[in-house]
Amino acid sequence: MSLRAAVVTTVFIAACAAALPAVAADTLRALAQSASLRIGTAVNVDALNTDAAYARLLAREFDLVTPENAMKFSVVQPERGRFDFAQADALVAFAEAHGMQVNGHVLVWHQQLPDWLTQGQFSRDELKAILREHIRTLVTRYRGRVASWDVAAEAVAEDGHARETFWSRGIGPDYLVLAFQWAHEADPQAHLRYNDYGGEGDGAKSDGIYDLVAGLRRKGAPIHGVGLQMHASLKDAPRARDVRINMKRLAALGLQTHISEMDVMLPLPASRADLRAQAALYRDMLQACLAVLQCRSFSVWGASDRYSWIPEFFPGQGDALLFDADGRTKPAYESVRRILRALASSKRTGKTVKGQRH
């Protein structure tokens, strides 16, 4: 992004900030406060920079934001040693203007790496130096401003074994411990997470994730939480009971848990029955999170269907989020708000409701 574009972006975000009203008492973010829960979404920074309605929706309903792509390696360091923070800076500035926390995403991943890195010829020591510089530069820049980081993502394969990746081949299995150590050194106050998909309930992958993070703890890695992505469909979703059990065993390791990237894809065009079933799944997963004290945030992977990643990667599928393409609420939104509203009411009356934290 050019300097002129960066200035235009800053002015646009400032204008949005001035135009946004105070958060209403019945929004998701206001209601979630009573449950000591952060309610979050992934943010498309290009849309944030150009779509004022989208910016208003983000600020009204969410108090935790995760960049979809703005902090990934290929965006932040497209050439070796040349860092581009324009998109990340825009997101952090927007979050600060609207009282939102930021979850940095992602420091170590095997995808979206620049060609100069994947096609280069580097020794183990050189790769360690590259990764250390990348982590330290990014985390240090936002020290005290980004509350949490997805330090590593998707390092476990579907069978539960360690995934072979660019980093594991080049550095060795200790790359994960090193990444957490480097991130902690750069910002000792940041909450550091491991993030993965397909391990929310029970099965080989959830066992593999558990073994991985338990091993990191044994090795002294400064890991504080686990993000359970929760990309689901109506035919392929974990049982809420299994999600609770899995969260509780992670909590027993001393780790917080987070539903970090939830969406529920539907066949297009979505039927009313499918939208109702989607709403029930959102409700069940939120209740599973709320039933475990150490589950601290519930994030969807996109605010509205207009900017969802699903249709591009799964043709014929979509309508996966809480708001439709025009920013209107869907049954899934109402089901989430109903749970949070009941909890807020219980706080006032002292009456216990389903999903009460314990």
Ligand code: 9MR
The other form holds:
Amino acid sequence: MSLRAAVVTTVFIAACAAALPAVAADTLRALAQSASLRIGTAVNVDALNTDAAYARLLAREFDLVTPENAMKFSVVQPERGRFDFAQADALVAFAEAHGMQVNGHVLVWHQQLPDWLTQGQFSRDELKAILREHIRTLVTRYRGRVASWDVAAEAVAEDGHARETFWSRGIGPDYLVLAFQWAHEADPQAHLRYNDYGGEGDGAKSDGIYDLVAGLRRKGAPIHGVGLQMHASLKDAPRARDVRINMKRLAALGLQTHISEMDVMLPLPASRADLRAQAALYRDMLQACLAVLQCRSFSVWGASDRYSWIPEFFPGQGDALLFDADGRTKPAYESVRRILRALASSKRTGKTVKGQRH
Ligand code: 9MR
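Alongside the form predicted on its own that was just displayed, please also present the structure of the form predicted together with this ligand.
Next comes the full complex, and the chain you just saw is listed first.
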């Protein structure tokens, strides 16, 4: 190589390096990768299309995305038989462009259903046909591109019994088995999950979720994982030890587990002490996940506080996520990164750290 060519090559390599995020190797997604963990977030697709800094932050830090609302029934099928995939397509294209996995959310849920469905008068067979068509259309469209689906969510009531919903009333108790079967038929490779809140640690709801998914397995439903949502506050959070034990019993059923929607709401304005306590809670839950080999992903329900659902649903509360409204890292981010960093470097040096998985 001539001297000139060598100089040009060197300059080119330096320019490429400068174009990459400065700390690419130290981002959550890079660190999590070496711990065989996916690190995910819910995505607000409106913001993805309008806020370039938000899109950059997502691509830099996360390698798993869940559409916060873009694949829900009322968005995807606003009128009977008319499907609208504009938002869902945008999310999947974004994920593919940035090497991220997509978790589809959610096929059978009792919220965000369109009026034509809830106000309509449908027989059991008609409802089965509607749900089957909905699942088939979504899962087929994204076959091979959406790696996992939240097939069903929040089908268990607070006392651990089956929740009575639009679907359970309309179709009967086997609606869940059917939903998993239909999703599996449409994409036999997809990882199919059940996803719920308030059953992360111990208690009646955790037991109810366990019984539900154990029953689904017994009936031969193609269910492969359970998402424990983990919407927490400082006053109301499960104990890490209980989460670990719960994940282990789910794993013993042959299921993978996920922390699927973590956030920790704080009273506003958040104090420094609360931000520190929040960081400790994120740390503890991540460690619980890392302690269980079958816990494969850790997702937060939104990246930046600017787009969190919390202030709208819990007035006076907020600051629940890893990045503040301007995309700056918070103590919670640092604590998550510290754990992942320790794990990544212990893999390199062969030392074991608390929570190591392999
Ligand atoms: O974050 C979502 C919010 O924007 C929607 O308005 C709301 C509708 O009920 O759903 C929120 O997401 C929920 C998720 O789909 C299922 N688990 C609980 C989440 C927070 O409510």
